[in-house]
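One chain is shown next in structure tokens, namely the form predicted alone.
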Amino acid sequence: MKRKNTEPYVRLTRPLVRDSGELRPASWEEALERAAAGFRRTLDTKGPEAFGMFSCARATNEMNYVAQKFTRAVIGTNNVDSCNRTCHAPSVAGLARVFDSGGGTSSYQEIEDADVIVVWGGNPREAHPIFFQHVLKAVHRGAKLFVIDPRRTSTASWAHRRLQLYVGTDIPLAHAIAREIIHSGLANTAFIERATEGFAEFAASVEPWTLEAAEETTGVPAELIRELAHTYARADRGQLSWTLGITEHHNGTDNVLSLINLALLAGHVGRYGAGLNPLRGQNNVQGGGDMGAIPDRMPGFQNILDADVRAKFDAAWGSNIPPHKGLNLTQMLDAMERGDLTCVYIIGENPVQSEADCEHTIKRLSNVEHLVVQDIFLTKTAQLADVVLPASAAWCESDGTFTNSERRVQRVRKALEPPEGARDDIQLLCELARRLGHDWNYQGGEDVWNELRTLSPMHAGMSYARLEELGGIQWPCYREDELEPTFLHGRLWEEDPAKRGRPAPFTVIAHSPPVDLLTEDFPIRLTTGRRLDSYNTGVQSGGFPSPLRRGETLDLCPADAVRLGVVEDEVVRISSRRGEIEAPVRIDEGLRPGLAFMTFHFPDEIDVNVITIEATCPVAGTAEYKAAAIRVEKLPVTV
């Protein structure tokens, strides 16, 4: 099958700003000028909740952090997120909410020392390459791996179980597995006495899920959800790991919840090799977080209500930070459809092509007055701005700190200028801010860094020296003259109930399946993910040649391919209730019949997101990008 071609993406390194509907080159001052002056417009006519920022889970912490000092400080909103609202902003929840921290709990070397790992909604040899490695080394060492994904994956080829459910059944599953740990008497009692709270109505809430009924809802024969379930709780050291076949439903929390709730059951959390791991999808999810880009939290993940946070990042800002959570991406689209949202600053992010039904977002953001975007190349996010501003690579033209999913700090630093007319992502922040009556004086991204370090205990021992010397540091890092443990929640297995804190609830969760309903006119579930070669809507990636990639797919299973009558790389229609697109079909035997599989890798030729739902998960905002209903259709023959 021979791809559509499409023009690669060539490197801005002009200003750009709009006139008469058209964007035109400009020079840099008049450029940050009619920046700037859109931004001050806003302020004085709507005030600063009718601005937003989409901060960058690609670029530098020391970036993230200037982004959201710059929302906060400067315009006087919390209206910061970035793209962890389309991938793992459920995973962030749902800790936060049983542990006040929404970091993975364990090192990279925890998963290599493991009995059990468990990898749920994922395929991390794909999508996790890194994290893979560490997963093979224990399995190597005779770990056993369980992996549970509607696909048959290429990390399920290694996997000592592979449980193959009905997209959107993770919580019928998880319950099932719980009620076999209860009744088989191998919930850690010690563990759940002392250390959780809401045992006894969340052990009546998973009576119901017997194996059998699991079996019928799930599709996962009921003596692999046993062998699960009494291998997971018989570990000594059990590791539970997600991606987004957790996070991207409608309720991606409760699913990261049902999660959790087994962790606790077994008493696999707060110890050397026992924990919980959602896996970052790009390079500084978590650090983009933990630097305060998102609505509801300030750098080092501390509450935004707490009047005692605000205040001393007030005094160290000169600023008067709002006392109450700003919107997050799903809301800020929402507020520009109203026209409460008018003015948006959009840093590296390309929402156009990532976010659901996206002809929905373009006309979203078509309704915005004042549009800023500061990207490396022209994206179709950029294409609808007022005005376009040049940027620096992060991980190659910038110094700095990215963090991983193992709450890792690692420095980077710049192997190449950018090229002659782009600027660096915190140089052009601190111009603007100059602009709008902040002058602040960074010389490097060291200077933010320290100042960081000042603001957010859990970093105030990671000295660029230390990180250097050390090979990055995992947080929290309280002191410069020790390191705490590399898990997290060590607290729970304290004897002193002072020591010990809080106790961890357990969830009461009901079931609740896809939005977009199975009917006779969408009859195949469509779900979504990644590919090793690619990365995310390609518009880095696409511009490089890859042997494994062939562009585009309609995967379908053998049986599927028979009964629609369509044959590898023919073309067919693919409908859902949004809209429509055509692409080839690949036949994969690692799906069941009546599920089908694409990714978001190729936008330009084929835009899988104008089929995909927008139904959000209502606590984390996130899409439900992993279950929509479609219909495959044979094209006409054209003579």
Given for the second form:
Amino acid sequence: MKRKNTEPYVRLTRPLVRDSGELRPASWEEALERAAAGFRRTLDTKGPEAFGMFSCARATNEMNYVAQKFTRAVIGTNNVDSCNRTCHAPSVAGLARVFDSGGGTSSYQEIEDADVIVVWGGNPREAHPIFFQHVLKAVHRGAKLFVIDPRRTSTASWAHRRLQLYVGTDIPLAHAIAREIIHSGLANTAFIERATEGFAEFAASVEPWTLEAAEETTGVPAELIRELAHTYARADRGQLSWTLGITEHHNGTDNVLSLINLALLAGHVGRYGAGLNPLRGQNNVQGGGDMGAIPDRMPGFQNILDADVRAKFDAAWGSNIPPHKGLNLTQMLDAMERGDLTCVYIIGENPVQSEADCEHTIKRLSNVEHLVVQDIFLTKTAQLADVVLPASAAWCESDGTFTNSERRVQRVRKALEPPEGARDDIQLLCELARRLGHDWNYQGGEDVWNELRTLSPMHAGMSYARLEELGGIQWPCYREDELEPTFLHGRLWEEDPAKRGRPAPFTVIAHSPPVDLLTEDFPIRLTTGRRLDSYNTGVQSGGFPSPLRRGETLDLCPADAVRLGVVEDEVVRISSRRGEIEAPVRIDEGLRPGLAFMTFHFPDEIDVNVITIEATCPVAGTAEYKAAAIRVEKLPVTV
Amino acid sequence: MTIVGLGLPRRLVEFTVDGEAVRVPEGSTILDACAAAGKDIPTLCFGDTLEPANACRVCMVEVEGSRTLVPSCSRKAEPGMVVRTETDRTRLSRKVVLELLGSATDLSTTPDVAGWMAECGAEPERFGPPAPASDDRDDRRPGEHEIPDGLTAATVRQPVKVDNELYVRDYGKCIQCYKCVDACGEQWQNTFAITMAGRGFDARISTEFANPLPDSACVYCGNCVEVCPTGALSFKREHDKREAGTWDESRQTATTTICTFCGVGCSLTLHVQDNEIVKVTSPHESSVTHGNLCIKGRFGWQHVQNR
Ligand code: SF4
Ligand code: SF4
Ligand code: FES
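Let's see the other form, the form predicted together with the partner chain, since the form predicted alone is already up.
Every chain and every other molecule in the complex is listed next, the one we just looked at coming first.
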């Protein structure tokens, strides 16, 4: 099947408002007034908790700061979140639970200097290619690379050892590695005694996961598990890195915690070259959270439940921040369905296409009384809005900062004028705040940043001038005349218990297989991921002609294709318990029988999220995109 | 197991360049030292993010006690070395090298080369008028050589290869500096889509079985284009604009910002002409990218200008 020719999205240049069911062009004045009036109406009739903000993980730190300030200070709720919920919220939740901070712990240079690198549930060769260059530097210098993934990906083809586990068996595998480390006397007992707690209970909990038991459950040969355990535990500098193969499960946070357990066991955290690193999928997922665009943290990752923290912000903003956590994105969607959340402001996000089981998302967003979407394109989500505000592109049409996966805050600069008629995100937020009685005056990104620096200690030392001069600075950076080490949690190695601080807890975790069960009706496991040349829902990457792009396919292994009687390029029907779609087959030798693969890059042609499952991680709210049960059928021949 | 040194303070090496004493950290090349001393030494194959390939020989300097001239881009500075960068010998060597390159290759888009030629009095024309372009140098068969007629200068001229929407190969401009091979190979991209094929004057950069790029292993990271010193590799947009006569660097701005396609945080330098992105490069000193990008960072900007 040839790829359908969908037109690339064209930039929005006029505000739109909905009248008798239709979106029509409007003046800026009318659109802004409509947007503000809807917010006012919600506040008057339903109160602040009926409002929800979807902030944007692709926009600048400055925009995210202003968006969460708008939510908290102007509206008066903590219902603010972003698409980190669909990807790395479990990483943040897991790391924060153990170490009080949700960031990846190492720098890219440390990856290059590591002895062992474990890439778990990730395909950085395609999804994070420049990160993978750092990994390959290490490999060429003699580091050992282990890749753990259900697929034999292009990343795995560089590995010294590949552990091709069954989808959703990460915890048994991690437990078996842990047990092997403990039984072989390779656990870093000095570190465990000094810097951790809960070891005994944890050790007891992994006891059933012998190499043989794990081989049976995970499909990974015992010998490979053993080798990984020994190599990782014996290394001077072990790095463990993961992406959505770990997080996008109904128990994503548990998965993350099971990896953290391994780092604690081997003492591979808090030292140069040893660390735990989630690779973020969007340019500013890290920064959005750092800026407080999440329901439970204020800017600088400060705890919203801490009265002193709230008091500091209330004093600075003249606000009255609610003393409880807000709703996360998943909970907001539920609240829309219940009719509790009736007013939503979405900036640059496209949940209609990015959420699992998307038909459900459309229903929920349609339930909303007042939906304002601010974006550069009329996305599928914007098409549902009551008011559409044309924005500028953060990364090239505005000034600000992004924070990458190594916690490096870097300057984003305006290189282009936005199209006539589009406006800057921060200006739009300020304009709406003004209409709701808050006179904010930011002369640009730097003003916002300097306000943030007075409120977030971990950003305090990063002036724009210094960011410029040093080519970015990793947080934390408390003072303008100092730099902290490139890795986090060095405190765990301190002799002095006072300096060492709270011990890092081991977590006892139970294995829980994917929710969508494989049955005779749905015998194939569908997992999802990214391809090199495309990105997310394709709204942006669809704008350039890629010689690599083949459009959406259902990837099957050769044996399954034979068994199903289908050939490459043949269009098949794919059904799950939620719905069905059609897609052409592609043969991928890297898959094994019973495992299929698709992406979310072309939802306008083939909407894979019709069949994914919405089962979500109770801690982080991330859906189980990586494990749906499907059936593949040949289509009847049409004459 | 390896223990990676955290970098002890490096010792300084003291030596002489053109009569001036200079001190540079141990491990620096003569080129580094000259740059630090404010001397301009021409280079073509030298790449600041690559291991020296020593291919072009335009950077040669005289080192006292050495029988031959030495390539400054790769020779490490040693204590007590006496280096001369501007002598009759270096000038003559540069003149011949540039003449040979200039007679065989189209250097019209190689920055600075015209100035160097003028300085050392290079006259590539003295080898005679250029021989007619070949159809495609990839079609040459090993061992089959045309006997030069002696009236024209052999060249690497051939038609431009345009086989995809993203980047263009004009190997008539290629000086075989190996930079693209190294950038695509083990030093950075590790894709190994391109390498040297053929021998002697038939040597050329090519893909596996001389396939067009879309049928090769190429992943369009553009890292080869980033390092190419001659414009033999160029972005399609730039190529088209040059053809149309609308490429105008004097009207371009270069602004460095951050890529928006994943969380790695690559630095992009957007070259903008008339409010349109016309090319993307990456700063070589970035600790994240070292000048490299992937297809999305390099080419994925079009969406913002679909207006
Ligand atoms: S674009 Fe990248 S992969 Fe393609 S030839 Fe150049 S360096 Fe190699
Ligand atoms: S194409 Fe460019 S980079 Fe590659 S060898 Fe030729 S001149 Fe060097
Ligand atoms: S620059 Fe030194 S040999 Fe080419």
